[in-house]
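Here you get one chain, nothing else, as structure tokens; it is the form predicted on its own.
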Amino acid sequence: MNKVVVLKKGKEESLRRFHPWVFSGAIHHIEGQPDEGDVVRVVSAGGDFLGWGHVQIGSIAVRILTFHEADPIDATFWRHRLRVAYDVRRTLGLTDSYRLVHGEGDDLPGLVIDIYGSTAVMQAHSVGMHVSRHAIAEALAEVMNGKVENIYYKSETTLPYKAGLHDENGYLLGGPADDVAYENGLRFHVDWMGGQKTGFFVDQRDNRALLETYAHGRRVLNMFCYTGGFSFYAMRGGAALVHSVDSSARAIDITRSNVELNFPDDPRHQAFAEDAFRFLDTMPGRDDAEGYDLIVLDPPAFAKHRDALHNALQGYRRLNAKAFQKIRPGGILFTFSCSQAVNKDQFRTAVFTAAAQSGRSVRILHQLHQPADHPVNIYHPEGEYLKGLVLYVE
């Protein structure tokens, strides 16, 4: 029997925009009790095919796979699309440590895919695609052609936990890797056991090297550094001196790890285990000599759904204000949103807001956002999830 999701009279017109999310209150009823994770065709109030999807509960209750009625989902679809995004990153030209599948943005909603070196690190943000892990792997070390010799599975902290899904991380293919990868000639510890994310922060990377030509000589604060991949790259830069500062111990031994990997006995590295607000309170201040003059603010999402954006656009405008009122007189500040639910203009109104109360004259040098890897899907504006500034702080 057909499993179908019949929408509401006039709630098809998001689909025939090619959104690819169905909302819990635009559907009418479903047919052929399909199981949660399971393909199903979704049809307008009048019966119009609109797009085969994933079912899910949840307020997102369909990611839409494909628009084609005659599209099956099977391995040749899951060929076809891993396909289309890897020939992306062969014209970016992109070879060592990326991302080759950004959900809606390759039109895969609910799967991560990052590569690093011969190991793929598959993230499954929906039912759907942990159900159809097996086949996804099967089909990436095919379109892959020997690039790829471990995929390792890793959604235990991704799905939803309302789906009671108790499956365990693990290798799909092949087994326990070297861990060090490469990102514009350096190197660096990727942690996709036990780490954020995939293990590390590839979206950073065009960020990351802009970083570099504005170190040469500067005293760089690296604030919730993660695994240190702003600081290594101050460091060849030139950097006069670099702090890392991360709350997590496990992310600042990795750090350490990262920048002796690229610089061993380097003595301009520091790392500190320490609460980001805690530290910007007690650091020099901007009339100091021992202050900084190149910041990077890079927390973790403030809001990861719209509920918390209030507190997110505060938590910004705290940070912020901190960072304006300590740097030094000609500093730069590097400053990052990774929140979603957080648009462009809300968080630039937030950091302009800390400028403002801080009295100081403040250039922007450059607006930043996700690298081409992490494309933005043109019916899905959601996607453009990254926001970033470089202000010049008189």
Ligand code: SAH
The other form holds:
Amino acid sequence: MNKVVVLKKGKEESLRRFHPWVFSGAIHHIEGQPDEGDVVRVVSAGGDFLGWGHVQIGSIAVRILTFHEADPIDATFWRHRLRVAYDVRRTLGLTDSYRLVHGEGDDLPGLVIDIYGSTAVMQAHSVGMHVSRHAIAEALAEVMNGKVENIYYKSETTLPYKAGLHDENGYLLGGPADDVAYENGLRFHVDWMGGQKTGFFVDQRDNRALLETYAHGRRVLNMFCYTGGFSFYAMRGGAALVHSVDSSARAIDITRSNVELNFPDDPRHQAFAEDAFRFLDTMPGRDDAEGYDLIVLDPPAFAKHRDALHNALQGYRRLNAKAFQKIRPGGILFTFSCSQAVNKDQFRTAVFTAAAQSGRSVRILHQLHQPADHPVNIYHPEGEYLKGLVLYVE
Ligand code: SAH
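Give me the form predicted together with the ligand now, not the form predicted on its own.
Now the complete complex, all chains and molecules, led by this one.
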């Protein structure tokens, strides 16, 4: 039987502009009793075809996969979408560690695939992608034509709990492999089974490379270091010392082993499992020779939802205020927000308010964003999430 989602009158406008989400409030009724994760046909109140998409219970009720009526969601569809995504990454010249599929940015809402050498780590953020995981893995192996030998599926933390899906983490192709991956010639372990997200944050690749160019001779503090990405780039850039801080002891262990992998027995690096706010409060001040003159602040998303926006902005302001207060004269601050609910202007206002409170003179050197392998679908501007500023503090 045909599974059809019929919209309320006038609610088709955003789909006609190719925005890929149908909110539950826009739905008039659903025909054919689809299960969560099924592919449904979405039509306007007048019965016009709008798109095929994955249905599920929640505020985003349908994620549109295609706006073309003649495109069935089958093996050919998955192969085509993955091939386009792969062509984009080849155009970018990416070969080692990169994001192959960035959800809506690659017209595959609900799906993320990161590549680490010969291993792909796949995450479903929708029930539909979860249901389709085997078909996607098959298409992926075909499109990558031998370049991917292992596909690890990891969705226990990204799927809606209420869908009642079981913990399905595991290999869809191959098995445990060498966990050392490369980025710009540096090496790191990827804990795709136990780590956050897919095990490494590939989205800071370009920004780490930029940091490397500023590191020479500087005393670097990498706050919220997770796997230590910014730390080993700073080491290669010739930093005088690098201190990595994260509240997770596990993250600190991974950071130590990643730095060790690239710079064995290098006394310039030290890592501390401590709370960021506490560390910033107790660390040496601006006029202390032991202070820092290059600070990275890359906190976790302070606002996961719009409701949390106010608190999130307070959090960014407080955090940055501490850094402005303590950084040595002539220091450089790399400060980021990865909260999708916080836009670029709101983040800037929070940071600039913090700067003003410290009374320091501050210049913008660079305005940073997510890299090209995390593309933004022009019809889905919400896909822009990573924002950063590189600031010179007099
Ligand atoms: N900069 C990292 C990514 C940071 S992810 C990279 O380039 O890969 C955010 C990190 O912040 C996580 O590792 C988490 O453990 C840590 N974290 C969360 N709250 C914290 C706090 N209050 N103090 C210190 N670290 C914290």
